[in-house]
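Next up: just one chain, as structure tokens, the form predicted alone.
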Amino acid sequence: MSDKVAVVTGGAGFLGSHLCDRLINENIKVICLDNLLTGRLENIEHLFGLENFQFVKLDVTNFIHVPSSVDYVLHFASPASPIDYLKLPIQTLKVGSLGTHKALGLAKDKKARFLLASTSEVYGDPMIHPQKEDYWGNVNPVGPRGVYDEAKRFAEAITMAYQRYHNLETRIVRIFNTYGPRMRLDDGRALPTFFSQALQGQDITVYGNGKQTRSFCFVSDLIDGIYKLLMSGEVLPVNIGNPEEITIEDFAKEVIQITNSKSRIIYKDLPIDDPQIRQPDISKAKTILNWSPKVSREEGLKITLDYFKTMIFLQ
């Protein structure tokens, strides 16, 4: 067994749990920290009992103590969907600021490499298309979504400060819309909401006129990009996502088709500061990491549909 150790904050979440799987498959021991605010034990219970996996229920905004040596710290703790961070605004700001500070402190103390899970939301409602890493963004700091956007922008800033001031090895991944098994049906984002509504024969709710766009990346592709970034020498932020863009309205039609649902599409008012366009420029990831997504949306949606069917059956 490898003597490498990784600490994953938010490791019981959707992305964090898949990341734990990947690290263990790479023969790295994983210490998973999560306070289960939005994470779920079901996401990691298949890892319980493994010699190279440990779960600690912990709020990383208070303190992080790990007695063993640590080689990597991957900070994924945070509510990550609008329904969560609008319901938990203070916790979202705290985990992006205090939690990032504590995680960086652990990495500094252990002389470990640090990777921050940032987000495409740092670009806000972008004025350029597609979004490149050198774009500074168009964010409303006092709008309701600002609690997440600004928490992540601060997290990037303090990560770079630790890199420059303490010479800490740091990596920053800007994650674009990702989907796959272990997403919560009540996540609030378009994909799980549409699937949940279609599978239960309800009307599918599209906000605005449905012409706003998103780019959906399957979770295995995203985790592969994150792992490659962790093992790279790149310090500045890197976009990881699927550049294939689709309107929300067309996506709703796709979901109706794949689920053979009789659902109708209904339209409601667009939430405040909801981004109109979202598409990553992944030329940097292609060049530096030799990474690009491999799973087609058709293939990924089928896998995700099977998972959601199971979840609805269990409800």
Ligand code: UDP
The other form holds:
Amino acid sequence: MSDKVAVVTGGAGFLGSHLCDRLINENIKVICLDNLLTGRLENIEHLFGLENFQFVKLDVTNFIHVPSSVDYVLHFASPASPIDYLKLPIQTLKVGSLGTHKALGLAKDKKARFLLASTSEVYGDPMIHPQKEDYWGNVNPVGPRGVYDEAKRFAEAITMAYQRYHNLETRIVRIFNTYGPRMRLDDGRALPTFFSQALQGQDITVYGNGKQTRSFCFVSDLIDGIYKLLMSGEVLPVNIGNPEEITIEDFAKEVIQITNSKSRIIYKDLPIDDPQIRQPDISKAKTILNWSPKVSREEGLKITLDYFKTMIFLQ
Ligand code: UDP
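Here we have the form predicted alone; I need the corresponding form predicted together with the ligand.
And the full complex, kicking off with our chain again.
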């Protein structure tokens, strides 16, 4: 029985809640912080009542006070879908900058290990393919996506500064597109939007010509990679994602097929600065973490479809 304690910011979100589950399964006590701006209590309600779980409704851009000892701080709080961060630009910038500063401050005070949830968005609309950790990216700081991308780039910089100047133990994961149960059907991302449209017989809205690519990772694989990174000694950023790449148009067809839907595809304007290609190079994670994704898209989408069906039934 471990007596370790982890603080998870954004613990009621899609990824944060799966992370809470994993840490509890590893016998780590979890203190989950969330202001419920984009997170949802439904994601963590199965954990209420467990001795190893505590939820505190808190905006982590303010001072974070945790009375107990803390061994790990995992900073996952942030709006993360393009629609959310376009709607909440200031909050997104604040949680990536002030929130990361507060979470680092907590880790420093408690002498805890800190893990930052960073993103493939630090690569922007990438000029190299697939993306490797030593690529510095192609980000438009003043475009609409800049609020998320630059906040996460700042978060990486301040994390490295705490590591170098305060000798804090830090880890940085760059998360690529991830999907699975607990994704909000209305979060605006391609995957839940396509499923929601297909299941309700609505037109599937592909942006641009649909030739842009993404690589989708099932949530259990991602969480496994993050846990391995947390327990490793690697200080520099590590990509975690599934390298299996698909165009958004082909993905829309796949969703129509798997849902047996009669929906048709319609084409809409491509959002500004939408990355044209995205695929993680995961050789670093393979080598240093002995990690690679296990769940195929076919398998992962089936599990996710069952979840989305229940969500639509409950609407
Ligand atoms: N997309 C789309 N239709 C939608 C939502 C998104 O074609 O209804 C496109 C979007 O323009 C992007 C890709 O799908 O090229 C993935 O977008 P998503 O919002 O899932 O996240 P991103 O990977 O851009 O952060």
